[in-house]
Partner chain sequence: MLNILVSIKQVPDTTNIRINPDTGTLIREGVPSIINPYDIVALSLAYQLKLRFKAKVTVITMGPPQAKNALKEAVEFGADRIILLCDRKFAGADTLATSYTLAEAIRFLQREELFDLFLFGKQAIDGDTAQVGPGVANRLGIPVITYVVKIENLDPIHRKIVVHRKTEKGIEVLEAPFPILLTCEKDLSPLPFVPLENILKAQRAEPETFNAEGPLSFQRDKLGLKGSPTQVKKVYTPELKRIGKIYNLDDVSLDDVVSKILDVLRERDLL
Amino acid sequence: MPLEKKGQPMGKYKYDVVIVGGGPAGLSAGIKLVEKGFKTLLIERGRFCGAKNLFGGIIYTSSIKEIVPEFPEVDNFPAERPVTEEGYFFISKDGVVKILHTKRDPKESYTALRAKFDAFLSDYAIKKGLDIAVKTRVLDLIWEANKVCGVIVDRPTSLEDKTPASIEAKVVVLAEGVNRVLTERAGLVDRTVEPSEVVLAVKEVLQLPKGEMEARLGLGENRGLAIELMGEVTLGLPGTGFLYTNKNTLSFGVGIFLNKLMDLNLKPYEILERAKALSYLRELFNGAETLEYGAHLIPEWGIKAFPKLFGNGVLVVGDAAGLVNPLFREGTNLAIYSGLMASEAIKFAFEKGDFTEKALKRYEELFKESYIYKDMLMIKDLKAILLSNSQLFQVYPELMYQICHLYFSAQGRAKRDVIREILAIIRRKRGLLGLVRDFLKLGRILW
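Taking the sequence provided, give its structure as one chain in the form predicted on its own.
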């Protein structure tokens, strides 16, 4: 379509739906809308969909098949490796305790790099009939009375008229990500994001000499690892590290609540370098070359600070809505499902011929019927617990390592003495009562 080159005039455009943002939420909504017969335009500010995304993590087959039914049997396969093992590494200054699970079905999930994955979804969407305008930024929303009825973009209207072009639409879907500027302008949220509501993640893509990644991690060909790291890797601060295997590289990074970084005046790259200097990671990354470095924000405001999901002529999906479940490592799949629910609500609005809140409220109804809403309710207190219980990140990884070190050592002494020493370490570091309290706090999240 004639919307490829930055600065090219937009002309006069009218669409049924305009989507702002070319991530999984926006693309899934776009794919479903064009399948339903609606003239739809997706606007992406990057050079291509995925160009501005740093994500290097897990994608789930079940959600992708909702928009690409033939996945994973597709050409130009967009993922890296099937996840055959996943789990947690609890890292102390002295070593690591590993909890690993071998996947029953390796095709259930894959490691992926968003630049490649989003580009695949974009190509798929274009073949389905979705119009995509890249290298285009939405400057503002168009209002008619109190209803959103389009967007204003940073393209000239024509060669003669240099004013920003307007694109009219019955419904605008905001898939703008964590920096929810347009969501605020739409009146769906009444305040800016607080530093305690986002995690700043810094990531590197590292390349080891050929064969070393598989040898050091004990991986066979076409087998992948997805690991969450806790403890000293974040300097004991609330947050986690992550380690994912790509085809020929490793994605490694740490994510820490932004307010903690600000309070301690810590720079993200310094934390990453300190983490890489820990004994286990230093050995793992020995001889590695850094191919890519970047940082991005992850929404962690939870259901208590959700924006209003719908308004007159407007819906919000994906990260902009805060649809991330950190406890169960879900994000991309939730974004896809939100796009699907948005498309269903828009279809309902067109059937009613009503694009006000009254009809678009169907999106919220679908959301509250979904498992996503139930899960977000379940973890509603997670952020507060993580931010107010530093021992989860400072004490327990070290405690686990010391206990395992004693338990798995043949020390030439009575095992009752070893058990007494383990109990003494627990009492000294946390106390039995403290241990019980911590488990009860975490248990209240799940039950």
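Based on the form predicted on its own presented above, generate the structure block for the form predicted together with its partner chain.
What comes next is one chain alone, with no partners or other molecules.
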């Protein structure tokens, strides 16, 4: 395959691989590619990797070890606290029901902040030999015949040459995140994203007076909480909230399907403000100062609406492909694994000397062999079920609170009466049949 466009001088910038986007997907692909000896450039529009991104979030040691084998024993440790307790808070107007699990191995996962975590990965990648151009946006793909063979960025080429820089590459990896503009341009998907396919997550980093976070959540030193919040926090809409403890701050946020928010004409900050007014959260956040605020989309179109993962000279990884598992809160690690698989496929293509679909299909094959594919198949109907069964978010958290309330404050009464009352509430709220039906629906996903 000739690299330069015929009749045109060869560009100033020439790489084996160009990666668009410096999130976990792009960075892990980059680290693996330079390890395999490929000259690779990653382009990130943010001030630094991680600057444009916010997430909850939990990071998982097993996936990080794939790219940084010495993790978590690293300098400038990029995470906040080990996750020692994990679980669900079912929040209703009057209170909360907590299901908490203490973890056996605290080194399994950590809470983290993206600005730090991505910056750590990018430092690591640069040391390994990855070229990273920050503050630079990829505007478009360069095509030769019907093969992608590079990108054009917004910055001028050099002091002397003011034309937008073009960078040649044998393969372009699209790790551009949920806003998958270039994936569309690459022809890997033929339509833009629908509001019903994405969750809008709104997040704050909150700081409590010194020692208060630990006291209110019963945290010791070097112990951390990762909680999913269900129920009233999403105003009973399909979605969840989350609460993670950082070193000295709390990450708190709510994610709701975008179409539902649009139907109700709700502004992102209104959701958080309403959630923070709920009794349990109001007490928890009393006196807190908001240090950071942001909103971001989570791609939940699911495997049925996946873009094609490969094309001539191009692969798509991470969020841009839709690789998140909302049920198990996996996003960063799927991004990382997809970056690894992309690097393997690219190595295969170089061995074959073929950068067309034919060789790059290897990426899809690897994907189909992975656990991620099985998981994505398993949850393929999740979105549809969640969107059409709002009772799951409205009725149950409230129900759980009422049941627990009756059960735990049943002194001085005949217990049979209490149990009868509980059953009556269930019947009124959902009906026993409805209850069974709901469990079957969810069960069908999991089994």
